[in-house]
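Taking the form predicted alone, here's one chain by itself in structure tokens.
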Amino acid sequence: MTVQELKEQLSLSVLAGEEELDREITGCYAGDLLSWVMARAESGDVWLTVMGNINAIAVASLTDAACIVLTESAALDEDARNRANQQGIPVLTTEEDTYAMAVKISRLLPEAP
């Protein structure tokens, strides 16, 4: 599955990054704790988080991400818009809870061998 289907399938809105919604998806990781996701999140996972600021861009930069999800309608602040368009890195964007996507999002990805 790529960002950009993820984005039609759950309705999503795009903030930033739009030219790289081709990226593949092979997982998904929630938690707002950017140490804990730095040692966590995978390359080409779906990071779903509150945090819209430039460090989320680093840490998803670092970690490989496919996308970021701001949950809850969490902002994403100008600077951190401006960095995600640069690198390349889509942040998407729902009024849903971490929960409910998560949930969401593992219904559309195949399970893990």
Given for the second form:
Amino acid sequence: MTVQELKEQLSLSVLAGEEELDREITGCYAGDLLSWVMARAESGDVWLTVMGNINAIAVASLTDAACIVLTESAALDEDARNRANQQGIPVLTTEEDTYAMAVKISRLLPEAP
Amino acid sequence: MSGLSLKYEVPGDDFTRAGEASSDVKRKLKKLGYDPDAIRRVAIAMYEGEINMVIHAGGGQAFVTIEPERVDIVLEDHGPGIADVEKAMQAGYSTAPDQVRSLGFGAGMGLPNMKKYTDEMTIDTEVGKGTTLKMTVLVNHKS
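For comparison with the form predicted alone, provide the form predicted together with its partner chain.
Zooming out: every chain and molecule, the one shown earlier first.
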């Protein structure tokens, strides 16, 4: 499944990184403490978080996450939006909370836990 | 082949610029065709180190040497030093101030992550003088 397909299936809106929506998704990770996420998130993960600052973009880039989904309509800083566009990190948003998103994503991923 | 040596200034107290050095190293390794796993390990370990220097030490310098079989990272600061290295190495132990936590840092995972993602790590620290952290990531060697 690609980020584009995830966006369509779950009615997400794109806030940044529009050009990288063909990226393949292989898993999902949820968390807001950046170092914790850095230790655990895998390459190709959808990352569910409420952290929309510039450091979150760095973490997504360093862990090679497929995209960030900001849950509960958490805000994306202007700095972060610019950095995400520069680095080609798709950032999407939803009104739903992290739990609801994770449940829905697990139904879409072939190897979900 | 002799190694490629890089040097970066890590700014103190500027979270928006923390990560520039590790991102640059990541880009260079990618261009040089390094194994993605090695790149990821270098980038994460170095970013954690940069963030530590921003949070605790008022910035510092990063020296990176890229060789075919290994990447060496030296992070040098003249901050307050680490009083209890053993404690600092424990996952979850943090002395980061609250305003840093609100940014998503301060989970007490910095040094443990650096250790986890590198093949060798040494800390040389003196209270009141500063800290020098040396890390090595061996390429094609999964830690």
